[in-house]
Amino acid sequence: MPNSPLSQTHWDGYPEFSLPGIVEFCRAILPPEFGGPDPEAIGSLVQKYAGFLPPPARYGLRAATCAIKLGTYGQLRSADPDVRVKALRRMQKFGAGQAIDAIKTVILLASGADKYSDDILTRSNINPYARPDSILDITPSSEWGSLSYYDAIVIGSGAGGAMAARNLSRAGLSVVIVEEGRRHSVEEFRSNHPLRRWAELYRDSGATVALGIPPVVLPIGRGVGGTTLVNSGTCYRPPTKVMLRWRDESGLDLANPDDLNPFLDDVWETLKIGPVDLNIMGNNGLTALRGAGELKWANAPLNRNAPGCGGCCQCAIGCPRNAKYGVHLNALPDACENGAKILTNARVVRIATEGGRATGVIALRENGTHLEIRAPIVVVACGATETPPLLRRSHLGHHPRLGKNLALHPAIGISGRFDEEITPWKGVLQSASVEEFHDSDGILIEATSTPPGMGSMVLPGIGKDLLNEISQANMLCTLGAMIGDDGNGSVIGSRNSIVTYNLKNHDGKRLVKAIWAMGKVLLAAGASEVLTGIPSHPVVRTVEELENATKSANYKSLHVAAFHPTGTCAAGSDPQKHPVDPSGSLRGVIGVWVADASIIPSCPEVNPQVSIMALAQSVAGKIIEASS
């Protein structure tokens, strides 16, 4: 296709960086021949996408294309696309099949996002805002002094801050929201190429992975509203059998039902939650419940906190009408009504103390300069990646437990091939549950896609088997799975971090099962065949053959990814356990509380956004009875 202009748009102050090779990848993966793209064009925007990765990612990238390009002898370049193929599958058989597939997910995902950039601004722009932008005080921190003073910093404006936030500064403290990211606009959402907004509304740029066997991609969002800004806006309140696990379990007072039910209604309410709308909800969340009710699944529309949505299925970058309601859109302006300020642009480096009592934080501005806030409370709200690092930055970390026990709630996707139009991309991005065997074995399907173009790279092959594949795309329905799973992941580093995760074999087995289950599903609604994301059986037709693919399948060689990460600052009432109290504040030292999804003591087995919320209202009230 001809290189669409928003490649060259919307990325000023992004210099590329230097990919040797990547053209010839692009020509190699999807050959112009067949119909593929513009490798030049392609090639430069991949560049640009690396420019906003993270140093490791960057030069890991690079290094992997320099490795391949010299393994494959200069045959990327030939002027046969076959040969191209054959060389790259080569080198899949020797062992860089992994390398591969990154250089082709981004290639893939810049490719699609820019095929269908006009498609997706085109119909951000075609109905006006549901609400327009929140009237936030926010200042960048170049604009910040170096020194202040306040009653309660609160780092973080995700779903556990702005709650924290919002509640402290209605009990009348004067509360500082510290923010790393920055504040993201509507407009932008509505002006900006997709895959800018996919790099610059996440952390890592959406490469942040959990090393492993298997490795797991997990997306986690940066920015005024946090991971709200970028997640499905799917809502459940945490399941009973949950709250008392976590209360009877752990001794988490906290989460004690008759407690915690109030703050999970006023939540409820502050997010303005309902089911999605048929009317809206497109041929992919439809299919999925249609398959269902065939097999007389449990089923149904999915909650969300999306009134006014239209269906533009761009959720994971950005809502271009403010439809979908996140903490930037409600409880961040109600914390700034009472008097909260918003610092962003601002990384904490320290939490500072003084004789066992926290006394503020210390911050560093993008220009590498630092600055103060002082305040007797620290209320922690970084997420359960970034938490344990700023406790260690700060010589808080010396819990045993610290950045352990981390769940990941893991994820795997599969697709459908349907006789008749699906447009996964057209209607809401994750609109109906399956929850057959969510009580016995811990599996949510969700119906789930991508914006346009965006999950094209979890087709298989390459060359012109690829783009075949990518030509049927909209005949696909796409279903997703995510399984309960055991604590068993880490977050070192103090200065960054470093997530690790091995998925416990019994774990491994359910994501499989999983896989049989959406299977299930997609052939009773009438699916001819089934993208099963198992390598040694691919493509299944029958039931029959989806039995035999699983019952062979080995966990370890799937696409995993994750996007609801808890526990590595677990709250309960173990001392050996538990890095936290039960009220939510931080062992040996008086001042620092934490409030986000580190303190969830085992995987909610359900998305956890309102979980999150309702936890850090409840500590918000133990510090201000504590505060008194």
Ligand SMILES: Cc1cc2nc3c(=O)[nH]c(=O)nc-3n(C[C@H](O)[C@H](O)[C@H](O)COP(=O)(O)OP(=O)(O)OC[C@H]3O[C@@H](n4cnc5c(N)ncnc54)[C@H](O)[C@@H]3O)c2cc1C
Second form
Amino acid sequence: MPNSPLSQTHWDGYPEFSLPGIVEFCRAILPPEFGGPDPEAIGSLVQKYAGFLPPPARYGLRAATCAIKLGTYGQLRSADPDVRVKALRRMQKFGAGQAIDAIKTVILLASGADKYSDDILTRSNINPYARPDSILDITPSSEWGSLSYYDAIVIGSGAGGAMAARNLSRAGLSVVIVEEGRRHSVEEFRSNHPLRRWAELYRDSGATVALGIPPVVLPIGRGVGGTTLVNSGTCYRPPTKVMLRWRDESGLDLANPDDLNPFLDDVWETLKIGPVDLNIMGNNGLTALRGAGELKWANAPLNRNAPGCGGCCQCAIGCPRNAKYGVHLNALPDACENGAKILTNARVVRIATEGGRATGVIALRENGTHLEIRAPIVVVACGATETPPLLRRSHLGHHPRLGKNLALHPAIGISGRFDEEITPWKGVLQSASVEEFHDSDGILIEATSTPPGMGSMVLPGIGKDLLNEISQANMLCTLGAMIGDDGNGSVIGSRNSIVTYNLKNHDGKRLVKAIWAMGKVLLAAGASEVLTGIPSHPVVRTVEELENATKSANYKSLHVAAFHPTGTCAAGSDPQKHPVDPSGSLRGVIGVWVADASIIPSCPEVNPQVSIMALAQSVAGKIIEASS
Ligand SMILES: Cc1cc2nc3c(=O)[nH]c(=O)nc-3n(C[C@H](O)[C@H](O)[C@H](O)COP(=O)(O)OP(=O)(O)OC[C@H]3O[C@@H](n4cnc5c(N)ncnc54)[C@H](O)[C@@H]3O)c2cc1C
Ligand code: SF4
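Switch from the form predicted alone, shown above, to the form predicted together with the ligand and output its structure.
First the chain shown before, then all remaining chains and molecules of the complex.
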């Protein structure tokens, strides 16, 4: 792979995971005869990425490549690109469509990231930092002693954990934040290959999926700052009707607007939240605003926590300017200034208890040894997919609703083709909203792109057709929409989390309505055609065609993703329904508190980081009250 930038950007020494026939797949899916990339180079890159995947994903990928290779009787090796494509199409007809999609996704992720690697790194370095990395008191677990003592342990350094730790340390408690991931520096975001950034910043290298019909791709961040490291920086206060639902239907007093608003104000100020500047928004967001404006639908630039944003569209792989103001740049340094320590590369395997009271945690170092920290207060903030398994591992998971009630805020993306250049990856990654159907249907549309090249994963077709789509990707405007859903999923397992989620019929129908609404916006903005993502009607050119496509669409065949899991350890007043009481304390034990997305009783219907941070602060307030 001598010509790939990957080899020049610090991936040397990373093992490849062998995927038999992967080079042949690269030649079939992106034929070099029609301008596709060097299949050897991309094959090697894919195998490096596969080396990062968790065993089930990487062996699943290997099983898929082996089975399809066998089923195509060597035709993928044909010198004729048409024969190779026909062989894959035949396998698609014989039911191997999902397996081929999975292989295609990783090939496109690798080739797209590689193609734009130079561009991404150049753009990362054009501007100086908006701010340097913050000063954090960090110790990796390899250098941490085997026994230590604190007033409070916070598990997880993401949106909830960071805010809880900040407030506890401000109140004078000695606090340690235990984080499974490591610290990522802005210098790494300015120099590492984009695929490596993707592989390292996400749990299971971004391959997390909620199993169900349809399966839902569910990426989750891991590192100092948690998912705020990779999120898009969009900020919403929870709508008042949602806060009232949490208060009145779940008995979550913390969500009483009069009580939560001061914390929401604090988050707004701490994160320096403000609207996206139209000068850096980029054509993607501007086109969405124009389309919604034509329809006279409610629209606006999004509010974001990104002071100094230069619009380089890399939020999902770490901001190379430290402009996106994740908690690693505000709440965590504040906590450290007040004496908090951050222990990294340490996975908490168990919360220790004695006589019904928390006594501390046991954490695993990367070398397989354990360390123990003792404290009477343990705050769990591992995120909605990791908190339930940890509680189960700790024998604190007896509540029948623990792990249940998972809402995902499912998302769907579509794109519109324009005659002029949009280049959606030039500008702010998530920049503008269309809220016309937010209040009425819980549908929130946001103009959302991906880092350069990484959006090609969703383009239709294989072979020459796919290359054609990729070459015209700069003419696409890409929108995403999320729907407020019922908490219909579960997180099962104790050693590792397994997420299951089946879209309810009425939620699925609203996802289809979201496609219709986004299609209308794109057509109103002047799109010549819309790529709907609906398998039976992949392309529509008029509103009438859009209506027909969405009328007959089956939501079970859509490609759905989600970024906002909540509710798996819901807080509320009903001991039968809510594993956590209204103050954030885990029922059935003294001294264990929960302060992350999992306590949110039902889908927040907006991007949730602000809600999580405010609720975590409220929980911290209750801990301080209880311990004084
Ligand atoms: C791609 C993407 C884009 C997003 N964009 C937005 C957006 O624009 N706006 C918005 O509001 N929200 C957005 N979100 C969602 C938002 O970032 C999350 O909802 C929020 O960060 C969740 O906060 P949390 O505290 O529950 O968990 P996290 O922030 O995920 O933090 C949990 C931390 O706990 C650590 N951890 C887990 N288990 C253990 C263990 N056993 N031991 C030690 N540490 C552990 C994890 O490594 C992680 O660092 C986005 C999410 C994604 C994936
Ligand atoms: S678009 Fe995202 S990654 Fe780029 S400067 Fe702005 S916040 Fe940072």
